[in-house]
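One chain comes next, on its own, written out as structure tokens in the form predicted on its own.
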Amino acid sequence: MPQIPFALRDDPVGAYPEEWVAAFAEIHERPFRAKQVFRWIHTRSVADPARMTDAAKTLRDKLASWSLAMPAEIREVRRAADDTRKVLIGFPKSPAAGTVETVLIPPLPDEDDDEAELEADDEAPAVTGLRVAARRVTQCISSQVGCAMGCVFCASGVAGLKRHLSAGEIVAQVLLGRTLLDEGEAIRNVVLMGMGEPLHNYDNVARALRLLTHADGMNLSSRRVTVSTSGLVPEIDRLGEEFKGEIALAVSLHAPDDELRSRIMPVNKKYPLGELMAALRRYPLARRRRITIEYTLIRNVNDRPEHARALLRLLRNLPMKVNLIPMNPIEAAPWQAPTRDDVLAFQDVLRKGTDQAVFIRRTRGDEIDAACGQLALHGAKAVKRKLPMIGERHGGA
């Protein structure tokens, strides 16, 4: 049997259709056969050659001889009462292994939602396979095993960075996620807000974005894909340039000034708020789009009204929406979630100071460890780093 072509050897699920065509030319297979296999993988979540029933048996035998398979597998699924599904993903074909997690999040009927605005921009129906679905699910996916950013309140960074995921390993989370959907559900939005800093793994993430939105594959609307970052300024510029602002951008801000942000987010020492805000203001937003500001509220650290007022000044004239996220307590950090009254007071200050949207992200799936990193890092050894000491009340402007 011919050896697997070089173009497919390392990451066949992360290969573009044209790379499949070039690889098949090496083994004297016609281009339409290459696209046939690509569609099996990316539209039907099937990487087992034996299940590719409309492919010639000789081709299926070749693919089987290459050990073609999904680069990821489902290790565990936990389902919450609200139908949030937390999925532990393993990588049997990777010598570096490790596990990550992905979360399927259905909408709640009574939650604050800005879907109406998104619908005005993008009328394409949600699809899974070949059927139109009514219940639209958001999937949160990971880009790295662990994380190098060291944010002190985040479970993903507890064990530090283990490795980058390949493009195929990133895409495979969505392919596997589709197999867990209930009847009548479809993945409508994909957010790279799971384990890892997506822009730290830029090349693989960019390839995965192109595959997720490829017309011959899943064909997700680029406006329904969001990349979240802690603030890597050069990569924010690169993302804006290469994808023309069509990929939605979310920024983990979490503090309104450099002194506090550097204490809880070490990345701020390299890319302080002045540089970050300049990058956000030059990001080429698509029509009627806004940057999402993620702000995790930590009790008596960054949740005071003075922090809210300083945040308003920082974000002035930026097209944005704000998601306020009560902290999920983790064992490796001593801080606690804010009180409900403090969250509402913080939101009230912001809403009175801006005409842009300010949401409180509802906690989902606490009983299944659905906060980022909690399931994958059960039993992981924490990185030995000195956590910053933050006073009871950090002084705000």
Contents of the next structure:
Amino acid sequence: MPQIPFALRDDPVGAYPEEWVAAFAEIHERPFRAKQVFRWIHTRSVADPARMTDAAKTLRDKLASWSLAMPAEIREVRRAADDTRKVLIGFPKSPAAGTVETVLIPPLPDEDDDEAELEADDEAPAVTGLRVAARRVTQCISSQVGCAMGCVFCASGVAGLKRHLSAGEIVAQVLLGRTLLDEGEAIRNVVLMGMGEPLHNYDNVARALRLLTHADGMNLSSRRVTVSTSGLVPEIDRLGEEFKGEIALAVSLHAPDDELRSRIMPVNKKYPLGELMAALRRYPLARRRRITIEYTLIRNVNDRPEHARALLRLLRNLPMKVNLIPMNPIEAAPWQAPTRDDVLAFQDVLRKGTDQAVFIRRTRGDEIDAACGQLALHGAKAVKRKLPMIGERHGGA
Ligand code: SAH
Ligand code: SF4
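Switch over from the form predicted on its own to the form predicted in complex with S-adenosyl-L-homocysteine (SAH), please.
The next block holds the full complex; its first chain is the one shown before.
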């Protein structure tokens, strides 16, 4: 049997169609056969050659000898009453490589995102003739096992970086996620907001983005794929240049000044707010697109009205929408969730000071701890979020 070609050896699920074609040339197989295999993997989530029924037997035998398989596997699925599914992902080839999680989030009936705007921009209409649009599921995926950025309020940050995920391991989360969809659902949005800092694993993430949006593969719209970053300035520039601003960008800000931001996000010492804001302002955003500003509210740390006013000054004239995220407490850190009143007051200050959208991120799948970045540590460091009820008095810090 011919040896597995070099381009496919380490990460076949992370290979581009042209790499499959080149590898197939080495084993004297025709280009269309290569593309057939690429499609089995990326449009049908099938990596086992035995199941590629339209491939010739001789080809299937060759592929079988390469032990072609999905690089990730589903270890556990937990489903919440709102149909959010939280999935624990393991890596069969390297059992010691840890686990990550991915979350499938069905839309709310009155979803308050910019879905209507995206719909209007879509080349393919969601409703064609009598065919009703599929229920659009958003999938949150991970880019690393753990994270090196050390944000003090984050379970992944407290755990530290274990390793980068390969492009195939990133893409496989969506390929596997698709096998867990209900009738009538389709994955339309992918957000890199799970475990890890995507831009710290730039090359593998960029490759995964190209595969997720590839016309012969999953063919997701790049505007529906969001990279969330803690603010790695050179890589934000690189992402903007290489993808011409078409990949949606979310930035975790969490503080309006350098002193506070450096305290809760060590990455700010390397790329302070002045540099980060300059990078956001030069990001080559597609027409009518906006940058998402994420702001995790931590009780009495960054949730005061003066923080909201400073944030308004910092973000002036930036095309953006703001997502306020009430902190999900972790056991390893003393930080607490904000009170409901303070979240609403913070939103109110922002809404009065800007005509751009300001949302409070809703809790989905609360009883299964479905906030991104929690399941892999479940039982160890993550504790269930307890959001104080409206009207509760502010606790002292
Ligand atoms: N590393 C990237 C993406 C993964 S984290 C980033 O930081 O942007 C996704 C989002 O979840 C970030 O905005 C992050 O700050 C937020 N987050 C992390 N831990 C949290 C917690 N305990 N409570 C609420 N939000 C949290
Ligand atoms: Fe890493 Fe993001 Fe967590 Fe910070 S918030 S430690 S960057 S995963």
